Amino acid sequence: MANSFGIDIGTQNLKVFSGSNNQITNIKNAIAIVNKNQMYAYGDSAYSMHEKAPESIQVSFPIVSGVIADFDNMQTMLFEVLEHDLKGKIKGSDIVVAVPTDITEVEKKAFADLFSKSKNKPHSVRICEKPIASAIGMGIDVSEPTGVMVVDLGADTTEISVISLGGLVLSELLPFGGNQIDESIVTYLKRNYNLVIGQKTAKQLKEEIGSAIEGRGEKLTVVGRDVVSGLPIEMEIESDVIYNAIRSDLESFCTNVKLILEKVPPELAKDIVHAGIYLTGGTSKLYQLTELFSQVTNIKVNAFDEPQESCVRGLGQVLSDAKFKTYGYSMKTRIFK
């Protein structure tokens, strides 16, 4: 299908499969407005000026807590990624968009309204739920009677899913996720050594010397405030200091993955015990955290190793293979006429 595109939006990342050519692109999703409703930019050097931009300029990411919080700019940023960047045609398309399960029907056709609502018309909007397509991504066969769980850690939102027969039978998104890690590291230094970072540092020093396990025994420069003096200074980390930081976000990722693990059928639990626990989304890239996951639950885990993209992946299946085909669907209410 080459006018087709599956579309996973996510808080830091969109990701766009486009089936012209079946490639991915995986850029910031990001927006700086100047003058209110002007784009000035958007994607990764949008978010290059995050924490950097004068208050002429604003920075946004369009989604919150895997919904649309800001929809015009959200659908132009989309329309400008789609059409100028991957010189692709929107009207007459077909397009599986991605959605959290646990969000309502109204923020759900929200997602499919940022076509269904735009002049260039799409043949088809599809709505796929994001726990089936990052299985499929990562290669389950989604469709047997066998139980997968899928632990999807993104930037404002974990979603933990218990997947048979195609279905949902377990899913629960939990508000927090990446960027509650980052804002704990942010509090823990201002507190503990007097150093005023910001999330990007948060980040850096989460993804390069962060682990779910103490002891990984690495250090990473950083420029912070010093909150005595009120002047720039440098401080060495070690990543003991980040564990420390970030270890109850860590203790409140393993209850309530065990929390799910209570409530599965034991038929289905056998088979989890079985097949271990898949785990997706960029948060789950952190140093050690399957090795966490595993000392929790006493059940393997599966790492993926673009998690980012297993979504888009599982997106890009439901276009093209007809196996999947069902798992992308309409609406209740009829978008198109």
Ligand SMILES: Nc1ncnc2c1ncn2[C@@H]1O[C@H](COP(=O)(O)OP(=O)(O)OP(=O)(O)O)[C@@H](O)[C@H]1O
Contents of the next structure:
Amino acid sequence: MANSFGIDIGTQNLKVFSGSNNQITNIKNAIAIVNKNQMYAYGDSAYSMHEKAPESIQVSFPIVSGVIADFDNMQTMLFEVLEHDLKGKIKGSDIVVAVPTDITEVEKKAFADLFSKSKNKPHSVRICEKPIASAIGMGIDVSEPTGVMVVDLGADTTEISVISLGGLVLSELLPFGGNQIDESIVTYLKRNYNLVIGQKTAKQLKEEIGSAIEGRGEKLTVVGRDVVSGLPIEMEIESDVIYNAIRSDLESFCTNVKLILEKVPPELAKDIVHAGIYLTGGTSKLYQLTELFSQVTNIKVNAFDEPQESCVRGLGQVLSDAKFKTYGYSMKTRIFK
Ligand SMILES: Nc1ncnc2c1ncn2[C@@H]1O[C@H](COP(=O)(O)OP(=O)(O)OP(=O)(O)O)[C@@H](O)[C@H]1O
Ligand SMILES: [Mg+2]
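Structure of the form predicted together with this ligand, given the form predicted on its own:
The next block holds the full complex; its first chain is the one shown before.
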């Protein structure tokens, strides 16, 4: 479908599928504000100012814990991305936007309102539950009477869901993800090594030498500030230091996956054991996380390339493939059903 967009508005990354060229764009979901509410920059350039900007510029993230925290700026940024960066037209377009399952109907409607309550009226605005879109994006036939477990490990949220017959049997949205792992690294290095680093450096350590299982054996040299002298210093950090810093976060991921597994009706549990757990979201790229999950649950774990994009890829299929059309629904029809 030419003039159409599939949109996954994450806490850290905004992913857009554009129907005109079937391309996926992934940019940082950040805005830089001056004079209290004026947008100065957005996307990757706003993110690059994070932790570096003077007091007059504030970098913020319009989505917090999976829900919209700053409606106006989110709407402005989406307009800029869709109309200027991607050279699309919101007016007259068909839009499908992804929403977490375990939030209120009012919070879900706000995602649709970002587009339907704009000056440039789209032709249609539908929403699609994130776990369903992710499953479709991973090539799973969600309409089957087969239990499918999807664990979306994002930046600020973890959504654990069980799907059967195109609907959600269980879904829980937990308010932690990759950002909390970064914070644990910051705290650990400060407490144990007297080293103060920023969140971006913590993220780099996690992504480059972090691991969900001990013994990765990599090293990375970072620059931070020494707590005692107050001066910048260089320090070489080993993988196992990062592993120890994030251990308790990994344990809580595992505990929550197990808690949901315990609630799954037995017939569906059988399917999950047979097909395995499906991992998606950027945090699922953490080195050896699939191995850890399968060790802890005793169930096979499936991971795909580009897990950050499985949801938006699924939205693209909801827009373009008649077979998946019904998974996008308009808020009105659902509320008054
Ligand atoms: N190689 C990697 N190892 C560990 N974590 C990674 C890796 N690559 C990306 N991440 C993490 O993935 C997260 C971003 O993933 P994603 O784009 O799925 O989040 P989001 O959709 O913006 O957030 P949410 O779904 O919580 O709203 C970040 O925390 C990032 O640090
Ligand atoms: Mg996400």
